[in-house]
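Taking the form predicted on its own, here's one chain by itself in C-alpha cells.
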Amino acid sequence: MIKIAIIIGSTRPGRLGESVAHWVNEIAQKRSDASFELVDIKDFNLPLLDEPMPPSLGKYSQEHTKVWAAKIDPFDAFVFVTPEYNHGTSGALKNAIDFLYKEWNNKVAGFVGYGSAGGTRAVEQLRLIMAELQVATVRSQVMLSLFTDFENMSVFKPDPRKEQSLNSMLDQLIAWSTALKTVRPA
C-alpha cells in the first residue's frame, strides 16, 4: 500500500497548520487506497542545515538528520501542508527539506497551502525546491484563505468545498506515487 506522509510545515507559536494538517488526515482516513501518517517537523527539534557534507552524498553525521531520514525515507508520497509567509514557504519547513535528498527522490508531492492569497507563492516555491530534489508535483493543489476559511483568521473552518479539492489532489498523488513506485529500488 502507498505511504504518504501529511508534513505540518510550521514550527512557529501558535500556528495554523497544525489544524489544517488534522484536517487533511481527517479526510485522508476514509480513503482505502493509502496510509497516511502525520509527520510535524516541529517534533524533529532540527536546528539550522548543520551537515558539513552535501545531502546529496548521503553521508549524514549528526544524529537528527539520520531520525529525519529515517521518519522520511519509507513514504511514497507527501502532502506539504505550508503557510505562506512573505510571499514564500516557512524557513523550517525549506530547512527540514534540505537535510535530505535521496529521501525523496522519485517520489511525488502535493500542496496545501494557506494564507492571505491561499499559499499559492509558498507552494509555488516548493514545486521549484521539489523538482531539484526529484520529485514529482501534482497539479491539482488546496488553497486555503485565511479571510474565507479561517474565523477571524485564526480558526480553521474551511469550505466544505475544499475537501473535493483535496480528494482530486490525493487521486492524483496516489496515481502517481504507484507509478514512481516502480522506479525505486525495493
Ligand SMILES: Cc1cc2nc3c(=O)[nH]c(=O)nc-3n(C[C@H](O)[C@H](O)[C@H](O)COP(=O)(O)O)c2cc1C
The other form holds:
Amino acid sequence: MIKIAIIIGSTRPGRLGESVAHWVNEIAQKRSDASFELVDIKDFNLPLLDEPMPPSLGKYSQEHTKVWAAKIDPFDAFVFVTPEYNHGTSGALKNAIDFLYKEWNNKVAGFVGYGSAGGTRAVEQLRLIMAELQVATVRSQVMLSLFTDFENMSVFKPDPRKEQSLNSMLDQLIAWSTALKTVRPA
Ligand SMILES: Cc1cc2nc3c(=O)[nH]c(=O)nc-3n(C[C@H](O)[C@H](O)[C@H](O)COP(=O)(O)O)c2cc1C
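Other form of same protein, the form predicted in complex with the ligand, not the form predicted on its own:
What follows is the whole complex; the chain from before opens it.
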C-alpha cells in the first residue's frame, strides 16, 4: 500500500492551514488505493536549520532532525498543504524540507495551495525546490482562494468542485508513487 503524508505547511497561531489539511485528509481517507496520514511540522519543533553537515551527507547530529527524518522516511509521497507568504511558501515549511535529503529522494509530491491567487506562486516555488530533492511533482494541484473558498477570508468553506480537483491530484500522485517506488532500494 502506498503511504502518503499530508504535510501542514504553516505553523502560525490561528493558521488556516490546519482546516485545509483536515479537509484534504477527510477526502483522502475515503480512498482505498493508498493510506494517508496528517503530518504537522509544528509538532516537531524544528529550530532554524542547525545541522553542521549538509543534509545530503545524511549525518544528522540533532535529536530533532533524527525524529523528523524517521517520520518522513517511510512515506512514498507527500501532499504539501502550503500557504502563500510573500509569493513563496512559508519559511517554516522550507526550513523543514531543508533539514532532510534522502528521505525525500525519488518520491512524489502533490500540492494544495491557498491564498489570494490560490497559493499558485507558493506551489511554483515548491516545484523548484522539489526538483533539487529529486522529487517528482504531479501536474494537477488544488488552488484554494481566500475569496471564494473561505467565508470572510477566515472560515474554510471550499467550493464543492474542489473535492474533484483534490481527487484528480491524488490519482496522479498515487500512479507516480507506484512507479517511483521501483527506483528506490527495497
Ligand atoms: C507573512 C505573510 C505574507 C503573506 N503574503 C501573501 C501573498 O504573497 N500572497 C497571498 O495570496 N497571500 C498572502 N498572505 C495571506 C495568506 O495567504 C493568509 O494569511 C493565509 O491564511 C496564510 O496561511 P495560514 O493561515 O495557514 O498561515 C500572507 C500572509 C502572511 C502572514
